[in-house]
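Only one chain is given next, in structure tokens, and it is the form predicted alone.
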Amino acid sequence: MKEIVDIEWWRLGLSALAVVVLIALSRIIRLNLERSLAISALRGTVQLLAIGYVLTAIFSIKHPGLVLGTLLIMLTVAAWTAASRLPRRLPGMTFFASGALVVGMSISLFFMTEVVIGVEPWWDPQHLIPLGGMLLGNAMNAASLGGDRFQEELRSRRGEIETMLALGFSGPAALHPPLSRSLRAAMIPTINAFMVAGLVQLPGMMTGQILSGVDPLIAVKYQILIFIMLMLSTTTSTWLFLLLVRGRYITPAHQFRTELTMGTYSPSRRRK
């Protein structure tokens, strides 16, 4: 297999020019993006030049510590981007995000590092945190995308729901068809992705691997691996985050609270 070829500095600057069309394309029609396009390339370069920093200092440490702590902060930024993107910041939401996070990338993560590849120690680096990065961000979206769905279902929805709560149905299952269709919606990319894998797209870890010059076929094994866990990790991720939102529109009897769905919510806002 042959090496890697390092990228030098300035030809990766090259890659500016592409910016620099799109910023264009948006000009001439009239896009409007301009603006958020030179934001995000500059911001996204910074970022990912700082976590590059950052990486090679804990790969090259070595502490369980520093492995545990930038999951932490990894967990932070996507449970309050994940709460941020809802059309409807109620209390709690970011909270509730970080507990359905935490368990859905507890249970991938533990499987894959710990069950399928056998990862010695178990906080090593280079397993915990690129891995630990991808079911999170996945997560993230899932929850993101199922969390907006489940808002706009309950608000268009309200009619149908209050008429299940006056026949008799629990509050639970008076919104269990909003909250089913919400996680349908949220789990379509990920499954439409391991659909067309090696067939439309090769995946980018997998990509990666076989360019640092790893076998085709354990590039691929990994990629199955976390294909299937990155379902387990936002199907539950978003099924919690959707259980725990479902909560806070349903008093303790069992009434829709439809003022959460209209308006501007306040918390000093009471149902009569």
Given for the second form:
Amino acid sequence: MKEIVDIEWWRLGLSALAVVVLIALSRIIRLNLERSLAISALRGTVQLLAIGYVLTAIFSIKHPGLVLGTLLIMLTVAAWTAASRLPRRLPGMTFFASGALVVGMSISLFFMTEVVIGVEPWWDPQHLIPLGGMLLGNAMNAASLGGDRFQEELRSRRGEIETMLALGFSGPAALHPPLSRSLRAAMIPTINAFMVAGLVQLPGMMTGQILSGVDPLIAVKYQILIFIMLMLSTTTSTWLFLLLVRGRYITPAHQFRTELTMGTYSPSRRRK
Amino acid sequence: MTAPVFECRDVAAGHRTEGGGSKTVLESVNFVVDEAEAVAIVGASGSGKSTLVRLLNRFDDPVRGTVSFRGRPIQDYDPLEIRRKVALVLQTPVMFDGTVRDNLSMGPAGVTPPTEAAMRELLEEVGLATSLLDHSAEQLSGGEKQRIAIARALAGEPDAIVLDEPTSALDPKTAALVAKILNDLRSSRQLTLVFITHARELLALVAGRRFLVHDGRVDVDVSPERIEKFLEAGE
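Form predicted alone done; form predicted in complex with its partner chain now:
Zooming out: every chain and molecule, the one shown earlier first.
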């Protein structure tokens, strides 16, 4: 294995020149993106540096409680983000997202660290935190994509849903077609990423490993494992999340709660 | 004496609100509908006509009072059973992917779909050619779709059929045809019919009784003259 090549701080600083160039360009061609460019570059840098120091601390303290605590914070942020991206925010959605994400992440994490890699100790922060973060981030995106689509389907396909209910279908059965379409839509990005893996671009984690000197074949093995585990956790989390959301839209008497689909949905008013 | 098909006693009805409560639209609704009767429900838009008919197949529950089906409170039945006994046909017919046959045989798990012969009979009952069975349901005309929707509702052998403005999206000629079909069904199947409408052809041909929904009330057995006056005022 090659020596890991560190980047000197002043050399990293050179990349800031690119931001300056972009800001200048934005002003010249009136993109009106100067502020966003500056803020995102600054904010991203600060966040990443902070997490770098936090991770260094967590890796050196090596305490299971600290590792689980960190995962819990990550989970909370992911769940809140997924729920707040829904076009129609309803009470309990963050809770639903937390439950769905924790199940999806736990299954994949356990399988990866315990069954395949064999991490010692089981809570090793160097494995659990980056892997957990990757699983959560992807599941979060899939859950909010799926949730967005699901709520939109419930709004626009009221006629189909009520026709099925009128024909004697149960609430869950009548809401199944929108649910399955939403789950499929949410899974497309994850499936596409695996489909073209290595053909269009090298996945981020693999790129990082190769750049820091890891043998490409080892990096590939990790990447394959990650792709499979991502599919498992995103499907599990999104499916669970949609099932929980579906429960809010039907009553025990198999009535469709149309009051939750009306009125406030409008793309321009989203994310308020 | 047999129990009426529908009975509403001191019913207040409205719609559910987001927080789980409800907003009342109709108060003190009292009526009885007997076997094979036809009831037309007339009223301005937003007056609560749909709210009223949605109680009859338990799409909604009343805020207060009792809705009974054949002498038993509707809540005592399995909701899925009620939906098969009281078929609801919506204003805009929804056709599912596939052929007319797929649409007619569509039903929940555990319910036997109609046989091929039964499907042909259903089509004949609604005045459509049996050759339509293999046609794509999506490509039918509005009137054909509405008739398929009625045939599909009949496939479950309901006791009553509730229709929300069944002819409002149809041209007058097709609307008259649908009115005739409904009237024939009532006598041939002893079917109880409750329908919301503003269409004079339906009122003239089918309606045995007329209810007028206005100002949060349901006036039962309103005279044809009063209905006509109401319709003229709305034009």
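Residue numbers count along the first chain shown, from 1. Keep in mind it's a predicted model, so treat the numbers as computed, not measured.
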- At the hinge of the rigid-body rearrangement between the two forms: which of Gly52, Asp148, Glu162, Phe169? Gly52
